[in-house]
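Next up: just one chain, as C-alpha cells, the form predicted alone.
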Amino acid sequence: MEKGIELARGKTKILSELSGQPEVAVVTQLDVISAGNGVRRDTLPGKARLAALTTSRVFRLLNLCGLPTHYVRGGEDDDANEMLVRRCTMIPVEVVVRGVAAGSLVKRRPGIAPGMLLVPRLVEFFLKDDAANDPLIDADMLVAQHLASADEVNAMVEIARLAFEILAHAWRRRDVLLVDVKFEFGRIASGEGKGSLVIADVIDNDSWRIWPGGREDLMLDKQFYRNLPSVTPEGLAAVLERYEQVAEHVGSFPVMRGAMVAAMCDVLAPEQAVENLARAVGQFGIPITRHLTSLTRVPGQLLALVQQLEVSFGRVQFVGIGDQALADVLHFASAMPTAHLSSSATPQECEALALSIAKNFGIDDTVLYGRTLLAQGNGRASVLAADASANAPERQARLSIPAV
C-alpha cells in the first residue's frame, strides 16, 4: 500500500494516508508490546504480523455478521502489517464488555467474585487519558461532555454487546472463555456514511482477555506479560507463542460453514410459498434447493432424494411444504432437521422459520450465529421505534378524545 502523511502514531500502530485515496488510510501494526499506559514497554519481533491477522480477522468475522467496522481489506499474510480501514473522528472512549469478572472490575467492586459470570453482559465506557489512567466514565457524563450523543451511546452499548457475544461464541467453538474484550468506536468521516458509527481501530490479543477451559493460568492474553515479574528473552519468546496461538484459532473465524436449505415441495403446493421462504433464508445467506414431489405419486422417489442430499450437503435443513404428512415423512426419513410449512404460508411465516432454521445452522456456525443475533436486535428495534412513535406527544394529541 503506497502511504501519505502520518496520521497518528499510537504505542502500538500508526494511522497513515492512502495515497490518492482522502477517505481511507492504512493501519500499521508494530512490534512492539507495551502495558499500564506505556510504563512496560518491549519490542517483540513477529507480534506485528500477528496483531494484523488477528485484527483483520476479527473485523471480518464481523462484517460477515453484519456489524458495522471502518475495515476495508489487508491484513493478511502479503500486506506487511497493514491494514485499509476508512477514515474516522474517533470517540476518546474505549468500550469495555465484560462477561466474566476479572481485572479491574474485581478490584473496583469487592463484592463482585473473580470468575463470576456476567449475565446480562456489563459495559462499561473508559475515557482515553493516559495521564489520567483511563478514568470510569458514565453514560451520562459522556454526553454531558458532549463526547457522544445519547443515542451513539446507546448504540455502542448495542453494537459492542453483539460483538462480545459473536466473539464469545466463535471462542467457546474452541474450548475458550472470553472474559472480557475492549472496542473503540468512531464516526465515518467522509463519504458514503459519513458520520455513521462504527467499530474501529484495531481488536487482536491486546484487545481482551482469553482463558482455554475458563482456566485463568492457561490464558492466552496480553495479561501474561502484564504478570512477568519481570521481562525476560524466555518471558517475551512465551508471550510471542501465545499470541501465535491466538492468530491461529482466530483465522478461521470468519469461514461460515456450507449449510442448506432443501423445500422438498408437493407438486399441487404454489411457488409463492417456497419464493417467499428462499428470500427469508437468503437474508441469512443461506442457499436453498428447491425439489417438487409428491408423497402419494412418487414416495420412492422422495425417500431417494432425502438420501441423495444428506450425502450431497453436510448440514442441511429439509422443510416440507404442503400437506403435513410430506413433512412427517421427511422426519422420521431424515436424522437431519425437518420443518412443515403451509403451502399458505405468509412472509412472515416464512421469515419465523428462516430464523429458526439459522439459529439451528448458527449453533456451530458463528458467522450465522452473529446474523441471528442481528436479525434478532433489528427486530427488537423495529418494535421499540413503533411503541415510540406510537406514544409520540403529537400522536397521542392526534388520538386524544375530547372532552363533552
Given for the second form:
Amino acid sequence: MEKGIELARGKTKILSELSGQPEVAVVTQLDVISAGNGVRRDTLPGKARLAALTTSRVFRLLNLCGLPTHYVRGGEDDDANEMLVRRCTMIPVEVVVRGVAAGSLVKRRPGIAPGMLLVPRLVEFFLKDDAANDPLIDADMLVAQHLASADEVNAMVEIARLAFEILAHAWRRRDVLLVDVKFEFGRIASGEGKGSLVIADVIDNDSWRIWPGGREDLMLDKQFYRNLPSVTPEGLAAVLERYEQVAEHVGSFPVMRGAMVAAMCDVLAPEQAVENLARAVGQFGIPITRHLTSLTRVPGQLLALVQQLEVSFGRVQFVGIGDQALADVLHFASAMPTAHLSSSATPQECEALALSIAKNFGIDDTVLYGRTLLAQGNGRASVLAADASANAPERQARLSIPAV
Ligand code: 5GP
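Form predicted alone already given; the form predicted in complex with guanosine-5'-monophosphate follows:
Let's see the whole complex now, leading with the same chain.
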C-alpha cells in the first residue's frame, strides 16, 4: 500500500496515512514484543506477520458477525504486515472483558480466586496513560471527563461483551479457554458513518489470555513472554512458536461452515410463507433451497428429496411448509433437524423460526453464533427504543387526559 505520513506510532505498530485517501489509514505491525509498559522490549523476527494475520482474521470474524470495527482489508501474507482501516478518533481507554479471573484483577482483589469463572462477564475501563501506568477508571469518570458520552460508554460495554462471547466461542471450538481480552474503540473520523463507534486498534495475541484445555500452564498468549524470568534466545523461540500456533488457529476463525435450509413446501401452500422464511434466514446469511411436494400425491418424491439433500449438504435444516403432517413425515424420515411452518405463518413467526435455525447451526459455527447474538441484541434494543419513544414527552402529552 502506498503510505503517506506517519500518523501515530505505538510500541508494536505504526499508523500511516494512505496517499490520497483521507478516510482510511494503514496499520503496519512491527517485529517487536514488549511488556510492562515497554520496560521489557525485544525484537522478534516473524512476529509482525503473525500479528497482522491474527488481528485481520479476528476483525474479519467480528465484521462477519455484524459488529462494527475499523477493519477494511489486508493483513494477509502478501500485504507486507499491513492492514487497511477506517481512520478514527480514538477514545483513550482500554476496555477489558474478563470471563475468568486472572492478571491485574486478582492482584487488585485478593478476595477473587484466580481461575474463578466470572458471570456476568466483567467489563473494566483503563485510562491510556503510560505515565500513570494505565489506571483503572470508572465509567462515570469517562463521561465526567468528557472522554466518552454515556451512550458511547453503554455501547462500548455492549459491543465489547458481544465481541468477547464471539471470540470465546471461536476458541472454545478449538478447546481453548478465552480468559480475558482488551479492546480499544474509536469514532469514525470522516465519510460514511462519521462519528459512529467501532472497535479499533489491533486484537492479536498480545491482547488476550488464552489457556488450552483451560490450563494456565499451557498458555499461548503474551503472558508467556511477560512471565519469562529473563529473556533468552530459547525463551523468544518458545514465544514465537506460540504466536505461530495462535495465528494458525485464528486463520480459520472467519470461516462460516456450510449450512442450508431446505424448504419443503406443500404444492397447495401459498408462496408468501416460503418468501417470508427465505427473507428471515437470509438475514443470517443462510441459503435456502425450495422444493414443491405433496404428501398425498407424490410421497416417494418427498422421501427421495430428503435423502438427496442429506447427502448433498453436511448440515441441512428441513422446514415443512403446509400441513403438520408434512413436517411429521420429515421429522421421522430425516436424521437432520426439522421444523414446521404453517402456510399462514406471519413474518414474525418466520423470523422466530429463522432465529432458532441460526441458533442450532451456531452451536458449532462461530459466525452464525455471533449473528444470533447480534440479532438478539438488536431485538432488545428495538424494544427499549420503542419503550423510550412511548415515554417521550411529546407522546406523554398526547396520552395525557385533556383538561376539562
Ligand atoms: P490485566 O489487566 O489483567 O493485566 O490484562 C487484562 C487483559 O488485557 C489481558 O488479556 C492483557 O493481555 C490485556 N491487556 C492489558 N493491557 C494491555 C496493553 O497495554 N496492551 C495489550 N495489547 N493488551 C493489554
